[in-house]
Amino acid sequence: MHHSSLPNELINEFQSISGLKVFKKTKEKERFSRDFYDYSPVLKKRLENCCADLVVQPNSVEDVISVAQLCYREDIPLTLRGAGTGNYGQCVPLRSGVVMVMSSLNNIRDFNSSTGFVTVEAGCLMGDLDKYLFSKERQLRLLPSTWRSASVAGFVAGGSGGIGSVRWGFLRDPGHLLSLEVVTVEEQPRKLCLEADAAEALNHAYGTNGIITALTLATAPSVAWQEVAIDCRDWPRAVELLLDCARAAVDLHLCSLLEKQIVDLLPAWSGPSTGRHRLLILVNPDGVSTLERMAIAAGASFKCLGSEKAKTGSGLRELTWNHTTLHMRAINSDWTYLQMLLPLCELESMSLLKNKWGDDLLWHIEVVRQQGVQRLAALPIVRWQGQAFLEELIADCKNAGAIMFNPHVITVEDGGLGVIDGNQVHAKHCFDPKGLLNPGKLKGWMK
């Protein structure tokens, strides 16, 4: 069990910061402490008695400044948590001290309505976001499948792409976040705005060099995107029309692909199971006809759901990305997953790869941008058979050409492209002098 190593006056030095709410019982601390990040077998053992010393949650960024400052003053380590909808254990204290809850900082504070540019609060979830700009005719270019519960600073943290990848890339990609405001982590903690290049080293940085109160992100005009499903016989017949749609002249919000086996598990909700491959896709209105007619040549079977009701109960776009290994892990506990870019010769690498693992690999697909072209990320659902197992499957998968990005680590820099970023670690040196936010997870740092 762990025990506060705080001492009492420090902890009621916290409690007097007018605007701060802290938690001190052990559930509350235990609860602060995780995300999902028991998706991977491997994080479940490393993270699970990772624990906070106490957990506040400020109500201003005066708070946050106060938080900080005792922090420094202190030497406590400082973790800063969104929603915990993350999987790699982003928001997980390694080092116990203080977990920073950010969600009541949750305010849009503006709205340009003729470049579309929002600026709004580091724990203002983006599906209440997405509502907003619904109402202004506008919406998210990127979100989480976890969209309706996370938050915008957790997802520009801890996220990389997801729903709206096919079209806009990964959220490092100029053009996403247009600035950020930080407080930083020193003797007097300064309050920056960061434009556009100075931001960059803190998109996908696990908050591990600077907090993020406030951020602007561009946004894209609002589409009632039709939900389509097409289901194939064939695999490699599958995956052509999966590229064939993604590459067509027609606007896709997302473009997924299930290997038969996962369509056949998958909630009753989502469509009969027809024992075929299914490709989920949203697509502009005006691009239906021509999925149907690609999907019958094809041979395939198309179906258009009709508009996406993301405002009611759950849509297409919760059976993709992460969420299908979500549902895949509610049937059986024993699934985990991977994280790959796919190397141009898709169905070489993928059928490569089947032929040795079988049904312990089990293929999701979907299309990306990636440097402006279409590319297959994969995110398939694997069997957990031990550490050694998967090491060989991560081994296999990049002698196939793929580059991966491990879900099982806890490093930025693993998790990622393997490099350290020279940009990401200066950024920690000027806002975070000592090493104290959220240590232990900034590769380049710990050198």
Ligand SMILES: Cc1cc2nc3c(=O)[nH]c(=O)nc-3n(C[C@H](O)[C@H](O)[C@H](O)COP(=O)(O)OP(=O)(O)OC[C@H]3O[C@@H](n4cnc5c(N)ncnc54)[C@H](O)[C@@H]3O)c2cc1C
Second form
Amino acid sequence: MHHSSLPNELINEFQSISGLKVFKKTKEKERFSRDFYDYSPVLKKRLENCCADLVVQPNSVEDVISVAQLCYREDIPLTLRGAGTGNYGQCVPLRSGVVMVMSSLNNIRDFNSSTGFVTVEAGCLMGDLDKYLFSKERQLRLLPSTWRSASVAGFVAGGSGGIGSVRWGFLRDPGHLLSLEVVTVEEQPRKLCLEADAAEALNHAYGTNGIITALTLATAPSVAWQEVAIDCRDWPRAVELLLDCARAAVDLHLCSLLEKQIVDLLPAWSGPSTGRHRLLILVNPDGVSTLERMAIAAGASFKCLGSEKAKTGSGLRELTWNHTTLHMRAINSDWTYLQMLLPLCELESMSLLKNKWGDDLLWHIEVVRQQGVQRLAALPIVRWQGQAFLEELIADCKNAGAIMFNPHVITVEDGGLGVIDGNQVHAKHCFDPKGLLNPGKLKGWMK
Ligand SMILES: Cc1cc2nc3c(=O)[nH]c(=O)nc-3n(C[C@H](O)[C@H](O)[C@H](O)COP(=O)(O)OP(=O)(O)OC[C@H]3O[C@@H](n4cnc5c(N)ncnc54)[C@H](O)[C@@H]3O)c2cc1C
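Alright, leaving the form predicted on its own aside, put up the form predicted together with this ligand.
The next block holds the full complex; its first chain is the one shown before.
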């Protein structure tokens, strides 16, 4: 059901929920109806006119329950928003209605010092949580490169991995998400505690099948990560060295490789460009000398930039993952990107694509752990030349053996492996029977 606007009596009813902040001004509604979808020219065209009828910001779980109840009673679409840093319009209200901003629900509820498990409310910023964990000698295992501004629930519902993926794989791997507190959208909304198995259905479901109010996550012992930059003249050697570093007996938090044309244009936080391809690595202090030895043996130049924590401002990690795309787009907004897992014959597939697409495709590689094995993910920077061009390039990547995670689509399934997850759809039946949560984003429900 599509609501172009809400009647005043209804707005008054929202305003009478104690503790609930209500935003009614057009500018505010527009601001809270957007994310970073404009990295994709396809999504920009599709989403730029979507806008909420009303934006609300709860202060407590009770407020969340009241909002859910009212939306259910009045059949109003309800879209959740953390910090709004997603790239696929995940929190854009396709069918208007209410956008609920979760950022005031941000307490850290519990820390278990024997397991390191932390229980935190949905809207807590990952940067704040990481700071808190540091005081307990722990750290988050996985972070998006937007870790300073993104919310914890937004990462679980809309993200997938990032810094830490070289060691810890992806958010959906068993062991990261231990439980969820969830509010349902029903006549009498329920507050449920879902243990790890049941929680999986809400992991990366774009908030289509339940409102996350709190989460319990596993953490890792904290490490004073050292920033390392290694420059290589030759691309195949750079790729081999990257894989050798990731397979060595050293503890890594990040292991990225950028083609030299990208390094030339990035901020110089990892040192001035030397006209070579660059590996960017975060490594435990005990692994620095090993990486240095390996780099020198490969004929590369090695630089340790020191400890991350000792620095203020932006670090090496803010040159990686989708921050690489951000910096490239800041220079020229014609750049867009793709996301894929490269096949095991990485070099062969990369040169196949490079031979055809040349400098319209610049390589940005991240080492990730995929089902226990070190693999190369690619987030190449791509020069936008229209929809037909994009489709041809995606087809070529698939033909070269890559598994695509298309960032130019709006549904959970199309951005993933393309398959419907029956558990996600089942959870929606149970927790959102009217299909009001983030409508239009779960293909399995729309069928
Ligand atoms: C420059 C840049 C770099 C990025 N790098 C990475 C990266 O390395 N890895 C990565 O995974 N992502 C990355 N992203 C995407 C995004 O920043 C992250 O996924 C981030 O964690 C999203 O958090 P958020 O709070 O901004 O979520 P939002 O964008 O606000 O929301 C994301 C999704 O979660 C849902 N949601 C939010 N709160 C709740 C809730 N309480 N309950 C249920 N559903 C909810 C929303 O409806 C939406 O579908 C990047 C984005 C940019 C712009």
